[in-house]
Each structure stands twice: as structure tokens, then as C-alpha cells.
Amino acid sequence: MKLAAEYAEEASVAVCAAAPPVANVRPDPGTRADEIYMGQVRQEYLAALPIAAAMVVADGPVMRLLCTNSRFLSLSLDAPPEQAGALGRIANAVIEGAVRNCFADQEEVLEFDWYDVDEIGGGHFFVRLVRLPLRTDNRQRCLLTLVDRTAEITNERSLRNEMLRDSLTGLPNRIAFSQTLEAAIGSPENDGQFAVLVIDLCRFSRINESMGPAAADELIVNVARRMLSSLRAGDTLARIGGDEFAVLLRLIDGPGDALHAARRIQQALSTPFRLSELEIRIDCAIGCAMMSDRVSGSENLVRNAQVALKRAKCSRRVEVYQPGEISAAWRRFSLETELRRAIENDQLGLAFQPLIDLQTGAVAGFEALARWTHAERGAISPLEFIPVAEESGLIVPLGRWALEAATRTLAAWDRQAGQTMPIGMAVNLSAIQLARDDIGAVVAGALERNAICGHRLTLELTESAIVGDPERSARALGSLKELSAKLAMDDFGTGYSSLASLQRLPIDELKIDRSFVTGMLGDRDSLAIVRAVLGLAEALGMGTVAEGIETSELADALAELGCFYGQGYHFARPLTSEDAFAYWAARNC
């Protein structure tokens, strides 16, 4: 379909032209038959165009519709009765004004949208004015056509709409959320009072699990519904994820309000919800930020949220975000790739700290810890990059990679020594790697290639790693032990572990943490705890080992009391190879 503008245009060029008549014989120019002729002419072109269209002439001031076609006269914009001839209801400012500009500027062709405020409902317009050749009567003429795009403009703001808005609860999404926050950043009247809340649900993927995405759908649509109750008017709330929220509020009285509304809503969702003839009871996380001159963009305040979200999914309370917590995430993901590649170009060390036979003095074995040198930063603490590791799952080729690195250098300890040297190797094993490696299988590879008996091999778990998933633990587990690998349970006491797992697990030593060993001199809890620990390993048949141990006193009072091994700065901190192989020498021979 042509354009509004072209036909217009030929219709000008048309009339101007006076095209060929329907009679073969055309009246005397100037003649009463020569104007019903021409007439004739304007009113079939018009009636031609499949857009609205009207000839409007100037009569002195006023301004006439010479003639209109159908689709004109359908748009109501015809004149009343009593103005017959008259521009009538074309006669709205806007249009009228376009019309006299168009005679007055002598422009050949003036184009503009319309809105018809007149109308019930409004309608929406294209209008194209084209100033036609004055003729022998010297009366300024244009060719007025009106193309109706209210359909066009309904459908686009409904489809607009709609993708602004959450289709299962009508609340807006996060695209429109966005907006509505950069319109708040933007805003003359913007004094930086404002502050973003994004609240998380707790547990919504193991409902959706296990009642279905239908119990699950409506559960989003009732919380929507009890945190709209809770919010103040002016409160803009959002579903900008699966079971993630939004609130956009303003602050009244300083930041508390903030944390007015947070409570709110943890107030609000705390009775439970009945699903089906279930009642749940669903719990929230919610980060804050607070608008300030250091924030730039909708993203950003939103993305401060949600660092202080994480923080809140793991204190449980209410988390505001603090400056500088964005640089320390950016340090972990630029931590995240250099330590990839430190494990592909296998830049990582390993130090040995000596483990103690507390009866006897001679050392017992080696635990094997990670360590890192960076080119450009120097040390980096295990404390940092070990969490970073576990975080990006690059802990399970660290985790791999230790194995390798510590039974070579068993093996190489036992080339230099001329024998096998009657110590042991333990290496952490981590949780993430239990549940998604096959361990067996890289322990048994690591033995093989480096000549290793299994029971040289010790491999410290924590709790919560046994404790986790006790089945799989166990499958795990039962295929070290087929390798005759000892298994340890590290920092014992600290985490979740009940009588029933350590009966099932077969687990080998109890590693007594160092909050309990350091202190127990002076503190009978602790010292309480350590005997209970030794009293519990021994009903058991497990060997205990003590960390922490710094001062000799401590040392003999953990052998009076039954334990077997001990570790720490009393005897030795951790050591390079070289240096593990010449305190063992040293101690042992």
C-alpha cells in the first residue's frame, strides 16, 4: 500500500492537471458547467484514494471544504448541518492552524501527527497537507488527508504494555522497573532520597519441585498480592525474576524507611500460605541499597541489592549494601580467571605442615596444603582463593591437582630417602568435589601413577561435606576405603555431625579443631569438648588428631589425655618440600 504522502500527491498533481473528463466533450472554461465539470474531477479523484482526503480552500478568512470523499465524511470530521461548507470540526486549533500556515508560509507540503481530543476514546491521525496551484479565481487551495492510525497506536501501546509488564501477576517486569528507577534517578526533584529493596524467596524451587508450576504460579501471585498490601502509596513493586521482587520507595524520613518496609514484608509473608490442603510457610531474603551520588544507572543500584541479597540469603536478616562491595566481588571474579589459569599452568605450590606422634615425638606424616604466589600480587592467602575455588567449581581441579601434587612428592620423598618412608600424606577433600567428582577414580589414578599404597593416603573431609548427603558421602567414601585410604573428619565439633553418621561413615580419625585445643588450659568448656571428643573417637575405634597446638604444655597435656597426633606452630609451620623432607630427617632418624 502506498504511503499517505504519495497519494496525496497524486492527487494534487492530478487535479492541477485536470485529467481527462468522464464525458468526451468538456465544457468552455470559465463557464457554470466548466466548475460542475472540475468538480466532478476533485470529487472522483478524491473518492479514488483509499485514504480520508478533502479539498480545502480559503475563502477570505474563513476556510471551506471544497469537497470530500467518503472516508472522510465516515471519520465524523464533517461539517454540521448548519455550517454546510465549512471546515466545521476540522476546525480544531491544531488543524486549522496547520491549514493557514500552509496558505500563509506558502509551503508546498506540510506533514504532522494528530490527536483528536474531541473524540470519545481519542483518536490518532496522520496529516498531510499539500498547497495546490492557485487557479484563475485566485482562492488558495491544499489537498488535506488524514490517515487513521488509532488502531496502530492502540495495538503498540497495548503491546508496549505488555512487555512491561509480569504476564502471571501484572506487576511490572524488570525492563519496566528500570525505567521507572532511571525516570526517578533522572528527575529534577530526584534529592537522592530513594532506595531499591530485591527480595527472594526462600525454598520457592523446591516447591515448584515437588507440587508443580501450577501450586507454584499461584504462590508468586498471593506473595505479590500480600507485599503490595504492605508497601505505601508511591511504592513501586516488580517482579523482575522467577521468585525475585523489587520495591522502588522512597525515603521519607532517612534510610530507616527502608528498612521499615523490609520488615513489612518479612511481616507480611510470615503467616503461612495455603496451597491446595497444604499451608507453607515461605521465608525471604531482601538486600537494600540506597540511592547515592557514587551510583550511576538503574543496574547498578539494582546490582547493589542483589550483592547485599547474597549476604542476606546467608545471615538471614536484612542486608544493606556497603561502598566497596562491588570492587571486592569484582577481585573474586578477577581472582576466579587468574586462579584458572594458575591451575592450567600449574603455578600452585604445595607447603607441608609435619603431623606428630604425641607419644613419641617422631613425625607421623604431612598434610599437604595449597598455596599460591602470584606474579603481580605477591602470597594469597588460602583463606581468599579457596572460597573462589568453590564458588566457581574450580575447586574440583584444584582439589585434583593437589592429589597429583602431594603423592609426587611422597613418591619423590621416598626416591631421595632410598626407601619407603614409613609417613603418611592427608589432603583435603572438598564437599563440592565429593558430590561432583568421580573421587574415586581420581584417587585411585593418582596412587597408581605415582606408586602409592593407599594407606599412606589420608583424606581430611569437613562435616558438613559427610554430613550433606549421607548416601552419596557414603558410596564415596566406601570407594576410598576399597583403596585403603584413611578417612579424617576435619575441624570436628564445629559443624553438624551426629552419633549416627560417624557409627555409619567409615570414618577413621577425628581432627579436633583449633578453637577447642587453643584455649583448653584456661577454659574447662574446651577442655570439656576435647575429652568428650577423645572419649567419643576412642568408643569408636578412631584415631584423633589436635590442631593448634603451640606450646608444648599443650602438647603434653593432649598426650596425657589420650590424644594420638598433633599439628602445629609448636612443632612446625607449614614447609617447603626440601625443607618437610629435613624436618622429617632431622626428628626421625
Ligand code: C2E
The other form holds:
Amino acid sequence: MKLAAEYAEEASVAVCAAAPPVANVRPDPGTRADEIYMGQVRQEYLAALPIAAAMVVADGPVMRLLCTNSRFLSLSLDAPPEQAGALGRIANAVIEGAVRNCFADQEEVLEFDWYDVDEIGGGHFFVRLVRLPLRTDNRQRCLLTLVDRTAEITNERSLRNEMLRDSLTGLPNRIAFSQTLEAAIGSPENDGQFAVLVIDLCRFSRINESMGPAAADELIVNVARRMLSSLRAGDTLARIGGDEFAVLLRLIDGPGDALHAARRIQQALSTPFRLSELEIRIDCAIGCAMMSDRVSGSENLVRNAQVALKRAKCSRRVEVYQPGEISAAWRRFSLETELRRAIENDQLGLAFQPLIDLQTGAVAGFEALARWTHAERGAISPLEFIPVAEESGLIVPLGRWALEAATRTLAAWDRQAGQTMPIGMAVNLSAIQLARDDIGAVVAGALERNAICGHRLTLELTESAIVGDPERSARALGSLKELSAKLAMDDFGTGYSSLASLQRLPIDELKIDRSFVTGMLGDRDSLAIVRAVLGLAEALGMGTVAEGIETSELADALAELGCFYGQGYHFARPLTSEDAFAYWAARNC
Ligand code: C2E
Ligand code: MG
Ligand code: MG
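Can you swap the form predicted alone for the form predicted in complex with this ligand?
So here's everything in the complex, that chain up top.
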């Protein structure tokens, strides 16, 4: 208790942390005995406090510690004698200045956070000064308390550091990368001369699935190492997603630097990685965005690079962001939000385009085509909103709705005709529906609810539906066949389906794409393709439908070539439900 003894000496009243017993009866006020008694009472209260506390008194210009508790003393806040303020060695100049302010201020309470730079390792304190009411001696007093927050702040700091680091690779993570980028954008030295690369590892999820997360983690660590070794000093590599990395590059010799860096990264990853017994080759796609005056904020720069990355995934080249790309992406995004709402609020409709038997001219059925009339933008083509629906997954509810609405319409027509009409309904199915929805159950439900026989329903698929996951699509198509539904291959000739899969899958009909049909009379190549498709369909025992018949000559020529059915503006454009029924009735009565 050396310090306590020293302070007791300095203080006007003898005080020590381990206070002597306090008398039960207060001596006469104003006497020396009473002063000692009061000092002991104060000491007793301070000692009971769980935090460091001291009472300070102003003796003219001199500040003195009237009493302290042991926690206060244990803080050893004493500054070296040459720096010690009027409070003595226990408090440094910051605290002393604060006490003076407290006495001079109108405010009765003064609170602040204080970092004790003088102490080795530093200490963080929450300081509170409360001015006490004046007593008869007219000397100002205040209660000084200090809460030691050093451990809390140190924890907070290390937590923050953890939060800025990717725990697997030790690289900065997305938040840290944004901060670094923000600092680079704000720094006048940079002069806007930098670029961001976003690198995505192709097929990584497959590796993860087939080799397990531990091997995938090892691969990520090795990829990070190689990428780091391909960069120049001063460039920043970060891991901003599971298999997504970002690089902040200084452009010393202009924009070409970014492309050189991208090539170096590709090169670094080009040698296969060894994982246990296996050699794994990893490709990467790289999108780049250059810093320009028009880009504000780090998030925008990363987002621009990600937009370019999306293109790079298709083109397999390093792609640089082009201004304006975001607005197209934004339109798609806002379309997605509005499409979601339109589906929820039942604001989509169906149009029905007749399918004509080219040999007899009879109406064989209708193709149901989705229609969306936006309150402000007017009619939006399915060529625009179907891809948005597919990309966002909205195609699943949209497709369910179309199936339900088409079968419901056919049932309503039957009722109106007073008979089961000798026509079918064709509904388009997206590859995504086949992959994600339980399509067999969905179709069965729609047929059952509307009491429609399966053989009256044709489902039009595009070739992409069977390319992605042949096993799963074979199973899905099998379940549709069990319902007696027909399957048509839409836009045939524009996709990549192999003859083998055509033969293996239960396809009933080929729909020859409009691009071959419309110009076939003036273009020998198109004619040759149409003939070949008709021959192929015949060989495989499939029916045929020609799309896009705009003239009677085309209809006649296709009939002569042996095409079964036709569809196109020559017969009718897509019609409303009422007009479609009337179209059928006019030709059938
Ligand atoms: P699709 O299934 O090949 O439908 C035929 C498209 O060709 C329709 O365009 C139709 O209006 C158009 N068409 C028909 N005859 C002619 C013609 O003589 N000349 C010209 N120039 N065009 C003709 P639409 O309605 O714009 O639909 C475009 C595509 O959107 C459809 O192509 C289909 O792939 C997709 N789609 C439409 N509704 C749905 C749907 O409910 N679900 C899915 N998954 N896709 C749909
Ligand atoms: Mg179609
Ligand atoms: Mg088509």
C-alpha cells in the first residue's frame, strides 16, 4: 500500500484504502474530529464501489485527491514526476484537464472515453466526473470514476480483425476488400488509376460435391496461394465468396496492366492441382472493371466487375465492364420484381394460337402462349420475360400457372361447345421446370382438377431441357408419358440435342423452328434443313409441326413435303380465349 500512503500524505485529509473503523457517533461538525470522521465515511462508500473511484477537491488552483478506493490505486495511473499534473502522480494531464473542465463547466456530469497512451500497452477507460454540491468550506469537489474497458476493446479489436479476414485462406474478406477499395478510391495519390478483377472458379461446386468440403477447402487454399504469387507487390487479393476472389490492381502502365494481371492469374491456375491421388484442372472466369470518374463507391466497382464476369463465364475470355451494362441488368432485375408481383396477383394471361392439320385444314389444337401487359410499360414480350423468369426461378410458379390456366381454358371450351372438343392444347415447359419442379405431379394435378385427358395435352420442350441432366429429364419425361401427355421438341434445329437423345427419349413431335420455315422457299439451305428434319421425324416415328407459316404458299409447300401440322400468322396470330374458341367453332360447324 505504498501508493495509498503517499496519497494520504498529499491529501488534505488522511485517507487510506483500507480504512480504519468508523465511529458510530458523528463528532461535532466543523471540528477536526468531524473532518476525519467524514473522510472515513467517504472512504467506506468508495471502497464499496466495484469500479475505480476517487474524490477530487480543488484547493484553489491545486487539485487533490480527497480519497480513493483500492481499484483506483491499482490502476497505477501515475505519470512520471516531470509530467505529473497538480493531482499528483496518480493522474495524468488528460484527467486533470477534465477535472478542471468539470469544475469550470455548467454541466454537472462529464463523460468520455480515454485511451491512456502513457501506459505500456495502453489502457482504455470510460471516465465519468460528477460535480458534487458545494459545502460550507466552499471548495469544489467531484467524484471521478474510471471503468477499465481495455479487455473489452482488445476483444472487440481482435473480433473486428477476425471479421475482416477469410478464415480459410487468411486473405482479406469481402468487407475488408470493400474498405481497402474505398480507401483507394478516396486517396488523392491513386488518381483513379486502378482496376478490380473478380475471379470465379468454374465447376467448383461440382468439385465440392464430388470430393467433399475438406478437399475443396484445400483446393481453395492452393488456388489462393498461386494467385497471390502471380500478383505484384501492392496489389490486394481477397476472397469475396465461396469460389470468388477479387483483386485490387494499381495500373502503373495503364489499363493494359489489368489484362496482364488477369493472364498471369489464368496462367498460375493452368497447371493442374494435386489433391490426394487426383490431378484437378481448374478454369477460371475473370471480369474486370476499371476505375473511372463515373464509378462511385467500392460496391459499384465490384458489381461492375461481376457484371463483366457474367459475360466472361459464357465467352471464356477476360471481359471488361462496359458502361451501360448495369442499366440492362437493372431492367432485368426490376422486371423480375414486377414479374413476381404479376404472378402473385394473377396478372398474366394466355393467348392461344391455332395448330392446323396441313393435310385437311382442320384445327388440331392450340398452343398456349403467356402474355403480360404491364400497367405502365404495356405488353412485354415473352421473349423478354421468360428468360428473366428462368434466371430468377420464377418460371416454376409461372409454368404451374400456365398449365393450370391452359387446361382450365380447354375445359371451359368443352363446356361451351357442349362436347369434348376434338382438339388438344400445347403448353410450353421450360428446362428449369423440368429440373426443379416435380413436373409429373404438377401436370397430373392440372389435368385432374380440370378433368382433361392426358392425351389432349402436348408439352413443348426446348432442346436445352434434355441437354442439362439427361437422366433427370428422362425420368421427368417418363412421368409425363405415364399421364398419356404428348411431348414436342420446340424450336427444333436451334439447339444442341443429339440424335441419340432424340431416339432415347419419348418425344412424339418435332416443331421445326420458324427460322428455317419462314425463308425456306427462297433459301435452299433452309429448305434442305426442313426436308432433313421431316425425314428424321419420319425415321424416328415422330409427328411434325412447322412454326412461322406466314403465307399460303408455305402452307402448301409444307403439306406437300409431308409436314403434319402448321402454325403461323397465315392461319392466325395468337388469339384471346374467346377468339380462339370462335376460330375453332367457325371451322368446325
Ligand atoms: P414458341 O413456343 O416457339 O412460340 C411460338 C412463338 O412464335 C410465339 O411467340 C408466336 O407468337 C410466334 N409466332 C407464331 N407464328 C408466327 C409467325 O407466323 N410469324 C412470326 N414472326 N412469329 C410467329 P411468343 O408468343 O412471343 O412466344 C415466344 C416464346 O416464348 C415461345 O416460343 C416460348 O418459347 C416462350 N413462351 C411463351 N409462353 C410460354 C410459357 O407459358 N412458358 C414457357 N416456358 N415459355 C413460353
Ligand atoms: Mg412453343
Ligand atoms: Mg417454337
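Owing to the predicted nature of the structure, the values given are computational and were not obtained by experimental measurement. Take the two forms, find the largest set of C-alpha atoms that superpose within 1.5 Å, and that set is the rigid core. Residue numbers count along the first chain shown, from 1.
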Taking the rigid core as the reference frame, tell me whether R128 has a CA displacement of 2 angstroms or more between the two forms. yes
Align on the rigid core first; then say whether the Cα of E448 has moved by at least 2 Å between the two forms. no
Once the core is superposed between the two forms, does A52 show a C-alpha displacement of at least 2 Å? yes
